[in-house]
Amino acid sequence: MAKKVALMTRHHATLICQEARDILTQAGFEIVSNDTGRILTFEEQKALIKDVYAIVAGTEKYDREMLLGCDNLKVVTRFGVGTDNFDLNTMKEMGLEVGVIANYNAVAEFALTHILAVLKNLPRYDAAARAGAWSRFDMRELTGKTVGLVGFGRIGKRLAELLSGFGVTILAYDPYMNEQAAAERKVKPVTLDELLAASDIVSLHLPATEQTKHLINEQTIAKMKDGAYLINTSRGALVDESALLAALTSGKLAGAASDVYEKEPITADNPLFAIPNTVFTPHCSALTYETNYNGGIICAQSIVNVLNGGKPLYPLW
């Protein structure tokens, strides 16, 4: 009997390319899918994965109760990079190989887009032009600014490269700072407090953990420069939205741009949306054609690698 791979993301039909499916079928796998167009119920998900060899996971949860009893399971690949929906301790106990994809270029480009859009008040200009209004709004130039990167992993490193042509000073804080990578990109490693105090633009690139929850709060915002901008394309849990709202309302912060929120999916009554000097998008920074195509290939090849005794292309351990 062929080993099974479960494609669990509800958008797999558009996200996971035929070439990725071919890699799996040519390696002898049978593909089973979530074809409902929605996140499955606990019972539906459990039934679909109970005898599979591998899972291509979306945002659905994989806790201990979900995973126990999946005796054939050997590898879980996340169609994305966030693993806050994974019980990693249980996965380690089970001896599973766990991997993610590479979306760092797409997210870094989107972070740069957010930076430029909020500095230029782009949403307000777009709305004005569509309304036939010859309006003028406050704008700033990126050149000459200090940009602080909170997190210096793949996305932070790539954003530093993209920023290098803008004539900016780049600071970075990371609890696991790669000094050589920083030096290669002319980035200055600093403490978080130093970064907050010196940066005109603070861009967040850390995962959501117990340690990073509400990293940006009333106290840390108070340490930021007056008139600074906050950019978040990482995880909504990093920011206390009530503190951000207060800082934007008071003028402590000149603006903010976010692709992620404390509560997702977003709803139209989020009070942040009433603030004019902001840019908001619906957690879409990684959803480029290139990332989706390459992500499917990475997931498929990672599963085949594990079948052949190797590791996922982007392993967690």
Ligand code: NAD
Contents of the next structure:
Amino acid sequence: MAKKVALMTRHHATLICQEARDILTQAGFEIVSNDTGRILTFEEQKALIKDVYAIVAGTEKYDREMLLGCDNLKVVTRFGVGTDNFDLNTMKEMGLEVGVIANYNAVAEFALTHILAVLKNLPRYDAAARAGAWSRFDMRELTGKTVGLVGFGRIGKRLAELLSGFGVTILAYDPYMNEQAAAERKVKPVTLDELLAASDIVSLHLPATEQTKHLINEQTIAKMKDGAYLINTSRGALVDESALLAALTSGKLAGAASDVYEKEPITADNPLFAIPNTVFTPHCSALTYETNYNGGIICAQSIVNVLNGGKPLYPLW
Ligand code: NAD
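If the one shown is the form predicted alone, what is the structure of the form predicted together with the ligand?
Everything in the complex follows now, all chains and molecules, and the chain you saw is the first one.
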């Protein structure tokens, strides 16, 4: 019987490109997928992955209860980079190979888009033009500003490269700072407190963990420059949204842009959405055509690598 690969989430049936499917079928895999067009219930997800060899996972949960009993499972590839929906300890215990894809360019470009959009009040100008209004809103220039990157991994590094043409000072805080990568990009490594105190724009590029939950809270916002901007394209759990709301309402922060939220999927009643000097998007930073195309191929190739005794292309361990 052919080994199975499960394409999970409601999107994957359409997102995984034909070339990626060909890589899998030519290696002898049978593809099963969530074709419901919606997020699966726990029981449906469990039934779909129960006897598969590999999973191409989205943001749905893979906790111990979900994973145990999947006796044929050998590899899980995340069609993305965040693995906070994975119980990595159980995956390790089961001896699974776990891989991610490379979407850092898409997210870095989106973070830059958020920075520019919020500095320029772009959503308000767009709404004004569509309403036939000749409105005027505050705008700022990026040139000459100090940008602080919290987290200097793949996305942080790429964003530093993209920012290099804007005449900005770039600071970065990362407990595992790659000094050489920072020097190559003319980025100054600093402590988190130094970064918060000096940055006109603080952009988050670190994982959500127990330690980083609500890293941006009332106390850390108080350490930020008056009139600074906060950009979050990483994970909603990093920011205490009620503290952010208070800071935007009081004018402590001049604006904020976010692609991610404490509660996802979002609902229209999030009070942040009523604040005008903001930019919000529904967790879509990485969803470019290029990332989807390459991501599918990375997942498929990673699974075939494991079948042949190798490792995923971007392994977690
Ligand atoms: P990465 O693993 O390459 O880099 C993360 C960096 O954060 C690492 O260098 C790590 O040392 C650093 N870090 C860990 N703890 C930290 C802390 N307490 N303070 C500061 N830095 C810390 O990951 P990446 O690919 O650059 O992704 C960064 C973030 O972006 C992740 O949270 C990821 O989930 C998120 N992301 C979001 C989207 C989206 O659609 N919005 C897409 C991709 C990635």
